[in-house]
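Taking the form predicted alone, here's one chain by itself in structure tokens.
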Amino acid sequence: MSPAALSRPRVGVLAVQGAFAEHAVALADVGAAPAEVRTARDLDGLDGLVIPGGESTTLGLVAGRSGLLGALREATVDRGLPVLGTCAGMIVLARATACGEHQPLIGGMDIVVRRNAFGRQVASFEADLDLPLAGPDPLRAVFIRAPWIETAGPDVEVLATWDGHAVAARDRTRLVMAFHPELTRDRRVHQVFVDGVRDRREGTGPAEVTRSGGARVRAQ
């Protein structure tokens, strides 16, 4: 295998439903290999995830039918594989939503999570959102029916806020997003994500998210 191959990570994609083509194809942009994920078995041999936005209530069912949530479980919490997720993906990796919301989860993220947080399909929008994990300059964001996170655990480093809520978190292993990063042009989240599985893969950097405390947020 040639030296560019070996640099490019397999991320798979969780293809239940949702966004995951623009996923996808943001991966490829900034040098990995995208795999739809829709059984248990494609997830063999990745190196890292993507569970994209969509209809949270609606992906986990699907996959908790098939049997894949079980298996999505075992290799994000069970085995730390690096993990995506976006809006949808970002409600199914908290260890719980707000207000005893039916919603089945992958969990592992010490994350409490409000669905449609910020409203409806009518009161989506757009934002300029300060994130510097992805560098100095402003990264729009797109919020359609966006969750936000309520409550966050010591383990859990916040990223960005928008009006005095937490959209964007880190630990370990998990990186999540109430916003929409693939719907537009700009690839800074998911090059952030893919050379993070990359240097995890190969060796060359930390294998642990660095850790630099957490925030707890209050809802307002």
Second form
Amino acid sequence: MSPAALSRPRVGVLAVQGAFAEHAVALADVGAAPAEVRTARDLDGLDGLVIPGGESTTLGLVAGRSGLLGALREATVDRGLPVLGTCAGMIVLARATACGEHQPLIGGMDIVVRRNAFGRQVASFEADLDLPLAGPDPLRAVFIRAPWIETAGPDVEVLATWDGHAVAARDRTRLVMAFHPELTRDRRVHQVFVDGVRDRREGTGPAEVTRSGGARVRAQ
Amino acid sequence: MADEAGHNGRTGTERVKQGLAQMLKGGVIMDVTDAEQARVAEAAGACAVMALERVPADIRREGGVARMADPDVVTRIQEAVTIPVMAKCRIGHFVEAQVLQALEVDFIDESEVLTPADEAHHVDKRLFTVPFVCGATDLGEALRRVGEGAAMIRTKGEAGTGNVVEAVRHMRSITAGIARVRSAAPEERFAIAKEMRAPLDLVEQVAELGRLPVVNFSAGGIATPADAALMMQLGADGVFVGSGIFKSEDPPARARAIVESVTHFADPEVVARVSRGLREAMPGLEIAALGEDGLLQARGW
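Take the protein just shown as the form predicted alone and give its structure as the form predicted together with its partner chain.
Everything in the complex follows now, all chains and molecules, and the chain you saw is the first one.
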């Protein structure tokens, strides 16, 4: 294997349902080797994982039935596999949802999210969002029936807010966004995530999956 | 049409409308007629439901004019589930579409399953904040709908028959159209656009992308997990199941099986496992027995 291939981190994309193909393209663009994850076996040998947007109930139910949900919990919670979750991906990584819907979650991140918080599809929107993690220029963020973070624990850093609500956050191994960085050509979010995954794998950088850069803002 | 949301975000942009379709990919959208069926669909893992008064098999049997669902039916279904709720309007009936947008459905299906309201024109879908999905039988028809603002396409198949043959025909026809556009020389695209009656800029986009510019689901006649996996292997981004679930003997089991089959469409062992013990599928209809007048797929211009 060439040195270039060796330095390409292997990042899985949960391919149960949703916009997984878009994430795979974005990951390849920033120098990762994407791999679709449909079964627990597919988690072997990964350096990082993306949980895409889609319908969070579908993701949880379908992954739960095949035993994949437990394997995802083991990988991200017990083994600390770095993970990027967007929209539905953020919901399933949360420890709870605000309305207490009975839906299976991976959990592990100390946030409570409100599903469809901005409203139904008529209220879906795009906007320029300040996300210091990605750099000084605002990021075009696409919010689709999007959730927001209602409460965040002390170990969670809020990275961006919109209309007073937390919409991006991280902890030691998780990076979550209420919007869809995979739907635009701007690759900064994927770049930050993959850089973190590479640093962690090679032991050359901080243990954190995402390097510093965001202002520390506490959600409510 | 894009509008300013209260907080300076822009709603109803192409990206926001097509984006919801992208989130539905790899999923199953199920026809439901009441809140109870909607809950069964959601619990089975459906990525959205289509709110209807009658499923296509009943529309076909009972005849008469089929219209947009009663707003009460739509609202009860919206209150029952958290997944997106779609609803159908008649082809060209832009006021039914306005009503459905006022009800805040998440997607409008301008559908040949209902009785057309206009014999020449479809709804100008660019004027709406809510995204539309439209049926198509070939690439030209798909691109005409996208040109009118459709954010998602579904191959029509033949709704209410439980017979997958037309769904296959339409998916293959779109795939063949794309292959033809891709292999054509740039100067040939003008004649192709004219022949297909499709906007030239969209033909050029297809040549560049090598696929439709929007998400494409399969619909019309899917009754079994194997049918669903067949359509996925033929290139569908996901499937609509209309009468196939709630006209079968064991709807919850069949709904779950079809969801799993769509996720693992390339794994015959999973499709085999989920196909066991589902009891009877919906009774099927032979397409030839329907006659020219019985074909819903011919509606749309």
